[in-house]
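Quick heads-up: it's one chain on its own, the form predicted alone, in structure tokens.
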Amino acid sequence: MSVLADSLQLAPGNPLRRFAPVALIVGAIALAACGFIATTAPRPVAQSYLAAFLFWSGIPIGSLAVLMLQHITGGAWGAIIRRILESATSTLPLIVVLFLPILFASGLLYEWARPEVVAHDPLLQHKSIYLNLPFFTVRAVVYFAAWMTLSYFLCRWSREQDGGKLRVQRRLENTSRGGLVAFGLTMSFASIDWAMSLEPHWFSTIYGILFIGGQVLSSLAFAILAAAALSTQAEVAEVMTPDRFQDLGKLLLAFVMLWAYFSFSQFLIIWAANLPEETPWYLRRLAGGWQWTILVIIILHFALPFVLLLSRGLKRNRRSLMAVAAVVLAMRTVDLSWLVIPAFDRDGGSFVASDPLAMIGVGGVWFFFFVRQLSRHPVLPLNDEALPELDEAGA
């Protein structure tokens, strides 16, 4: 390995590396606590775990979409976070393992997975051709296989580019073009399976796009936080300049607006149609205390980040941009809870101990494996024309 590559390894004193073991220990303890609570109250724990899984799996899955977008468009904005995105997508095998409890607890989560409920519901009987556990499992295998295949080749060819094989750039671009189409299809169906089918009498034609938009926003906010932590290393700080953080801030602003557009579009379509099979979904989420949650989401998930990210100076300031990204990422957990938890007829104030425990547990374990992946290779890509400072040939 070259001297340049050695200097770009994740330093032992980097905040990410220092925090990873602590995250693993705390995460393991939180998951153990969830397991203990599940012995007496399995259903609330399953609900909490599903919300946590949907949030944390959204970061590596969304990172795959951002990674492919970067290969197609190019630019330094994506090059400085490429290793972060690749490390996140490389945790997909862990996401598969984390998905297994959802399969085992499907009867606690999904109405269509309970034969006694389906037997008395003509609509669920009609949908049982698609909504049944064996087919649900097969589809999940297809989704994960597609995402992991894309991740494997994109990461492998990127490493080859580090070694001087510059011709792989064409492969990365072409694979990403087709991969984005495959990603859009698979993630749309996955969002229907894992989240929308919690309320099988309801449907939305824009739900998949809304879910994907949220995942991309989560992954980008996380990438900004990770990039800010990496920039504490001197060698990395020379590349992660204020101009490049400004580019990331612009992209974060764009996806905040895109998420808001998708969210409002779904609401507007359902409100305008006013169909009895569609409106109960929103009525359930605009009452029982959830109306205050949506108010917090509107203010902190959209209005505040939107106003702050209009500032050029804020986007160029690493710490300020980091704070906005942290707020956005935190609000993604609130938004997903608002999407999922009301499906179980829980009021807005009826949060249980397993809600934060599951979120911390899954997140702690995932973060440890993310940092482990990030530690295996240089934290910035070499021989990328968007980063002339790291031209291996000139090093």
Given for the second form:
Amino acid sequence: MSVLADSLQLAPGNPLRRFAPVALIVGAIALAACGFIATTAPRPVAQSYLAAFLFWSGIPIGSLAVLMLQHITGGAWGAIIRRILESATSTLPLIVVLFLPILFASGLLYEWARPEVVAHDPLLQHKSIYLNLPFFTVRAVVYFAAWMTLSYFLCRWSREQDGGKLRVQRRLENTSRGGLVAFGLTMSFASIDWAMSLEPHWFSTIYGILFIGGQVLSSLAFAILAAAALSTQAEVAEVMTPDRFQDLGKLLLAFVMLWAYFSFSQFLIIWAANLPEETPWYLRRLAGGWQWTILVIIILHFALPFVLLLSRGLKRNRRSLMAVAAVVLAMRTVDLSWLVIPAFDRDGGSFVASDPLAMIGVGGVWFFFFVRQLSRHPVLPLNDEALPELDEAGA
Amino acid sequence: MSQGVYGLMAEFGDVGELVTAARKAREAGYVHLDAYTPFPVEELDEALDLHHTRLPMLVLIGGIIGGLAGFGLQYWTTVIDYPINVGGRPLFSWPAFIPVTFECTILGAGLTAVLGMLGLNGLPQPYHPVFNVPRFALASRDRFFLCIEARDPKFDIDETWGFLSRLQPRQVSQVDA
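The structure above corresponds to the form predicted alone; please give the structure of the form predicted in complex with its partner chain next.
Now the full complex is given, and it begins with the chain already shown.
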């Protein structure tokens, strides 16, 4: 391995690497606690687990979308976070394993998976051609297969570029073009299957893109935090300049606005039409304590990051941008809980112990495997035309 | 101060030389200077210390005024001036106001950005002395110019000429007012 590639490995003292074992241990304990609670009260644990799964799976899945986006658009902003995105999507096999409990607990989570409910519900009988467990499973297999195939080749070719193979750039671009179309379709259906079908009578045509917008926002906020941690290494910091953090801050602002736009569009259309089959979804989420949750979401998930990210100085400062990204990432968990938990007719104030435990448990385990992926290759891509500083093959 | 002279102008062949020259001129204590390039050069903001523009604050104010005006217009028309019962909804149905409020914010901010930029730049300006230098036309092609203005307290036609010559430009010319 070359000197340059050596100097760009994840350092043993890097905060990410120091935190990873702690995350694994805390995560494993939290998951074990969830398992223990589930022996007496499985239903609330399954609900908490679904929210945690949807949040944490959103980072590797959303990273795949951002990875393809940056291959198409090019530019230094994408090149500096490319390894972070690649490492995140490389954890997809773990996400498959984490999905299995949802498959086994589908009867606890989804009305359409309970034959006794379907037997008394003509609408669910009508929808059972699509909403049935075998087809649900087959679809999940198709989604994961599509994402993992894309992730596998994009990561592999990108590493070939490190080794000096320079013609892969074109191949990465072309694959990303088709890949983004495939991603949009598969993830839309996945969001309908995994989250929207919790309330099978209700539907919203913007739901898929709203969900994807949230995932992309999560992965961008996570990538900013990881990039900030990486830039504690002197060799990496030379490339991750205030200009680059400003680029990432601008994108974070754009995606905060895009998410708010999608969310409000769905609300406005349903509010304006005021149809009895559409409004219950919002009525459940604006009562019983959840009205305070949405108020917090509006302020901390939109208004505060929006105002702060307008500032040029804040975006160029690594620490202050990190703080905003951390707030956005934390609010993504709140937003997903608001999206999922009210479907189970639970009150906003009724937090159960398994809610934070599942979030920490799934996250801790996932984070450990993310860092393991990140430590296997140089943390910045070599020989990329967007980062001429790291050109060693003489392109 | 020399009568009839706007300043002295040095011509450079590439961006790097210009940025270095601008930096050196500031280090030498010149404050009234400007650079002219065929395309935007980010490093010049820092080299010429041009960070302190009031435009962002103006745009923010314009945006806020636009948003308030848009929201206020809708409130006034639907609640005060011409209240109509639409499907039993309250007169003050704020969710429906949001898209127009948003658009008016953008409109206010956008117009302020364009007009404010022109105002702060002093544009349109039919006459500017730098065009008296015949070779200045190249500033829109492939040459880079640094002009030290005569109103600079440190400006002295011979001394400044000498200073600019030491920066190794392609040419130094006098800009007639």
